[in-house]
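A single chain, nothing else alongside it, follows as structure tokens in the form predicted on its own.
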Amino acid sequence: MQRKPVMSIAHRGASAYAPENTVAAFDEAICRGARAVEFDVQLSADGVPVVIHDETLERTTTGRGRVKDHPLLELMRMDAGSWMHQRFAGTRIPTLDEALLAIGPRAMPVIELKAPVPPVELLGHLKRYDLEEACLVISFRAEWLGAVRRESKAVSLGLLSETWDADLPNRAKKLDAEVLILHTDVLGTGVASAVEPLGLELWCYTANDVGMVAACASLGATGIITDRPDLIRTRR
């Protein structure tokens, strides 16, 4: 039997190389082969979407408090890469519109909501640059995307699991979701028989070294994210 390729998708960027969910981080990842770059979307206090994968500032930036608490332009004068290495010193926290600008061109975006982004806005950015139908929006929370897939049908959809049930899949279907994203310690024997039947995907989070990477696949995933995408030479 062929095995499916296996798809590289960058971990908030190449966050093992430069600062998450910055377009540093974006670049990076590219330039790695990343054939799909993940990030985080929070809401400022004005409702904009920003990346960050943190409900709070402390830990990525020079800012402090919540981000929501926070107007985009206070946000934008945060250092939110001196905490990584100097010499990412001033790297600001992205919008969604300059996190599409730098993936969409080059890689698919694949969009983690952190925050309940009206679906409406958030199909407004992707439309701007011609991503509704180039990207994968994913979530834990189910009735996020289910919003979201009211209002497309031709974005595509990712259900996020730290655990598995036997029902995971099936919950996945009814969202009209592409692709069921699993942690990869419950990526187990039998999860991939139970996930291809029904038309999905099965991605896995979060693979960091080679014999990680190369059990993930041996399970069946045929996306793997990873903070050094770098580990995987996707096959054309």
Second form
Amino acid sequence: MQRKPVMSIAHRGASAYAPENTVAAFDEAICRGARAVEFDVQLSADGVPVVIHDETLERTTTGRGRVKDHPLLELMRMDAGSWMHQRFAGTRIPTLDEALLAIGPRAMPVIELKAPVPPVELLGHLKRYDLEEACLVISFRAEWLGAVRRESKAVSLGLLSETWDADLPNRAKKLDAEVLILHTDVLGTGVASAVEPLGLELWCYTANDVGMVAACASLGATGIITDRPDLIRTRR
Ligand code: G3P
Ligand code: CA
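Having gone through the form predicted on its own, I am curious about the other one (the form predicted in complex with SN-glycerol-3-phosphate (G3P)); can you provide its structure?
First the chain shown before, then all remaining chains and molecules of the complex.
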């Protein structure tokens, strides 16, 4: 069934090797052969899109409290690397702009909306670096993707889901999404044959060993989101 080579998408950058969602992790991902780099976007108190997974700061930074309660300049003073290892001390929380500069055009930025970034603003950031047609915007929130699609016909969209039901591909198609991205737990037999006829690509998250990568590929996933992008090496 599968015709395309499997693509490696670094999860939060090469997050097995460098602190997730930092420029260090994005550089590491590209050095290790990632074709695309996924990262998470939240909003600061002053409305700047910043790259961090959690709504709160404690797990991955020296800050405290909620991301959305701190203005950008406060967030930039926090250390987002030393939680992983002292050699990453001084690593900052990147802005969306920094992430786009660090990744594109060497690899495709895969931008997960964890907060409702206003679509006009998001598109402004993408256009600034000529990435509107060379990135993928993804979310679990279909309504946020719908709002982005209303603003741009050119940007590619991916609907995330940690569950599977037979109507999910139709919902992705209604959004005019290009990719359906499923949790590995729900990537069973029959999924790819329901997704592919609609012209959707099937990706999965998160496969971190070679056996899981091979299993996902054999179930029809053409994009595999992984903390270890070096597990998947294909010709450029
Ligand atoms: O891109 C898929 C994956 O990143 C979604 O889960 O929690 O790692 O953002 P999470
Ligand atoms: Ca994510």
